[in-house]
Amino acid sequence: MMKTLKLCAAVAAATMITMPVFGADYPSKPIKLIVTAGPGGGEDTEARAIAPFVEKYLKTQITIENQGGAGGKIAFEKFQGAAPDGYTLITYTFPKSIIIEHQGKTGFKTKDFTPIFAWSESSQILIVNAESPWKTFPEFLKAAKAKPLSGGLSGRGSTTHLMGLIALEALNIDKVNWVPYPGSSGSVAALAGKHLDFTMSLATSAVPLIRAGKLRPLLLFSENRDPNLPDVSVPKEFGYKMNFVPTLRGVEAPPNTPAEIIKVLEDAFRKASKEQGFIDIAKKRKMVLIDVGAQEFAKAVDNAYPNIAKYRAILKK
């Protein structure tokens, strides 16, 4: 009996020694990071800014792959079925994926994705060309109520699309001729080229051209002024009350990605976001840095569904 017990113990010990720890060798090859917009926009710029610092901690290459089209819907649907092995990740302006879900039938569910980490947040901003006759928000509002103006959006189903519709309703503007672009870089460039009357975009996407004197910011859609844009007014200063769409920039893994892999990625992205080189880039772009880990990011996803559902009707416009 004693010999049998010793034999069983030896077998068990050997099994424990040889049994592989899932994800222990992760990552062992390059990681693909999908950007749901074209090159040059805010999503793309931030992904390329943080990627080198993440590579430092993961000790592997991160390849950026732009997959624009349908506001990101095509990329999200492909991502839904990606292997949950940590080698395919996605970054986008959250919660645009949930906005797209509320617009109609999709082949993906944001709640199925596995949140990892979010490093920045931003508010939407209303901007005009620097040579525009509207130097203040009241002047712009008077013109927008007099006749339909052409406004740029970074894609149907984007966070700017939703904020634009909310703003129109709150400001009692009857109509705007919206012109969608694949990404924020397109709408901002079109405005700089005087092809639009105004555009809405994430504040970070407009900063370079604002600083270059080509664009003029008129209103920031936020409860409080942005410390990076202290001279830009917010709606409540003009007596308007409206809901705002908080936006995050972060990274997620496919559905059912193991917790061990998520932990490795969360640690790497968190450390990368604290690198001085990345912080310097963030300051230059006027990014508002945050530290939102996997669990907190997951809560943000849960909270976004009912909040955005309130606007299902106007999202179908």
The other form holds:
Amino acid sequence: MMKTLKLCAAVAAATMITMPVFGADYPSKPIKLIVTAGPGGGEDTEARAIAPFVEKYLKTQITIENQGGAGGKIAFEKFQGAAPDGYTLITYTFPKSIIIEHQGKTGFKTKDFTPIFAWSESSQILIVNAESPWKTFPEFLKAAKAKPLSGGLSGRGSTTHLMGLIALEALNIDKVNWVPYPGSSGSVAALAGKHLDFTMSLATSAVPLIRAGKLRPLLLFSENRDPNLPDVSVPKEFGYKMNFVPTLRGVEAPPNTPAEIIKVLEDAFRKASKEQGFIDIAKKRKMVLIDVGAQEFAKAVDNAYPNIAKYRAILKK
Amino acid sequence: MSMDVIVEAIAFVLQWQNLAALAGGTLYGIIIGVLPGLGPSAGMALAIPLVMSWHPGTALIFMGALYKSSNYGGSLTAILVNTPGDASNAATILDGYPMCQNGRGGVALGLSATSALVGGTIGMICLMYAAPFLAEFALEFGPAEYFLTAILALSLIAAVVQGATVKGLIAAALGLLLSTVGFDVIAGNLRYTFDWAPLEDGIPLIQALVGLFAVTQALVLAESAASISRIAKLSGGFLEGVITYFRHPAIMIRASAVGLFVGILPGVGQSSAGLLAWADAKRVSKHPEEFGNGAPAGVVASETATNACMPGDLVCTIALGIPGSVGAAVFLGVMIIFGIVPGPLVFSEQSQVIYSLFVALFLASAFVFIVGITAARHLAVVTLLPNNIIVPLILVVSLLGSFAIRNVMADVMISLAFGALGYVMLKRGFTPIPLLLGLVLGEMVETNYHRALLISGGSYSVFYSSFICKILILLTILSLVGPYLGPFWKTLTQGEK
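Other form of same protein, the form predicted in complex with its partner chain, not the form predicted alone:
Every component of the complex follows; first up is the chain already shown.
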């Protein structure tokens, strides 16, 4: 018994002594950044775009590991138990993890993770085919109220789906025949081929076909207009109030990561996101850059829970 | 498209640094393809930091060559050690590996290199001259059309199972059932995952293939012959393969068409191109019984389709900004990083970069062939290695690949389970092809059926209302009834004998 107590005391003392020192010479070895999707998509590309600039400030190497299994669920569950030493970080499209939590049993909690920094944001957009009779959002709304339209989604239970449900309620539309696709490329292609009445997707996925005049954007689900799409209206211009589900791309540390380490990382990611080289890439990708620090990111996580819980029953259906 | 643009593009590609990028990308792509678990998408993602500071045109040439040539790398392992480098090489195994067993590995390598050259060139010609038109055609395919396309593809199972119909249909049904495992896109529920997260994306295809082919084969090898090549010596070489290739012009054309068609439609899995072309070639062949036992025509069909599929895949990616596969999605991401935003406008706004990419992809096919004729031809000796060396090697390399795809140990377990399944099937006289076709096409059938009905509000007329639907229905009927029509016509005209 005494032995155990002594050991405990020794371990506790050792932790106390090493902790601050640990923070001081952090980082002293390469950092692993987990991407919760396969190589290629937006999540992966943004991670790979910002990593070299972060390396410059942390003066250590960042290795990216893709763990795309089960929409990121496998990665999140592993991450919940990862050592909180700042050498394992995760990047994903927030609030995807909270939606996964609401869909079934999970071995992780997003609110346990330690937020660090988010660098970009994207909003959902409502698009119709350029040959559709609806030239403006009010014309579309009138048609949608008259009879159920078919609307493309990038996945049931996705952020797009969630935004769609919130919009139905706020706009007082009874019913839409939602047509889910795995990802936006399917729903955008089906809209371009006039197989659907409208599609909701992240704005960035639709930009090439909007610019080419094949698709017509009607409404951006955001508080303010997007500088990349200055002609697209937002709900408040028509007098509608609704919650938005903006998606953030940022980085988090495992649960209970010490504040000193988070500070070092937050500074490095913030500085990296202001680097000209990164801004150039962001411009080409039509990313909307933001500066969401650790505290603000944590607030966004807290806010997302009730927002998503409200639609939980429908999401599960 | 004026001639000036092409001439300018050729001049650009022939600059030394671009030729170097082309050669480097081709070699890198082949190596990526040979390494199991590393497909073109991972290969391109890994190369992004390397090419970041290059001229956009040069960087795209490197990436394009990488993307184009990784297929060929995958065919090498498929033929020589029964492990597909990527899902698209699955059908190459069916005849390529038995050819090795008959000591004709060199011939098979010649066939696959020639397929890369011919299939790739045919695909590129279509991409270069008809991309905007083909993209418009692809957009005509809605859920109903995709559903009927999948049914047409499934009708090919009838040809595959000839001779062992009941066992074939059992395997096909098992494949369709397995395709329902995982997240149901339409209803948003998890099905048959038993709360085991690795199954939530469905049965992972490459991991299953590694099990069905590589693991099963390692088990079989361990109990039988002394080396892969059963006759312990090689007969016929690379050049014989090249010559043999051109003895099958009809298959070459059919397979290119199948590959292009699958490639152009963003809603059809790229991995099915080779399988469908193989099944189609077997159906029209005069000696269908040779398929699966080392018929050169099988390799020709599968590899030609796979290589024609890749340029087809780029049609919608470049002309619409809609990627048809994971690989294409990465390529799209790379283009955007370099400020080239794919979409209908890219042909006018960025014509120089796009057409130099096209010219480079043409040349990449030729480079692949050169690598084949100079270096890869010697790889056939692998099949003479004794089994106590090659069996552990196949097992380690293939299981490592299955792990590397998602960095999950569970995937190795999935591979081993499929290995056991494959072994049992083999011993009981089942063939894995119908199972594969069911697994690959199941989701396409199911989700598009639901989507079509969601759009039509439950009315079945959506399945025959469009012109394309009617054509697809007609083709499906012909595909099923066709084999009986010939003899029937003969009886009718010549009378019973």
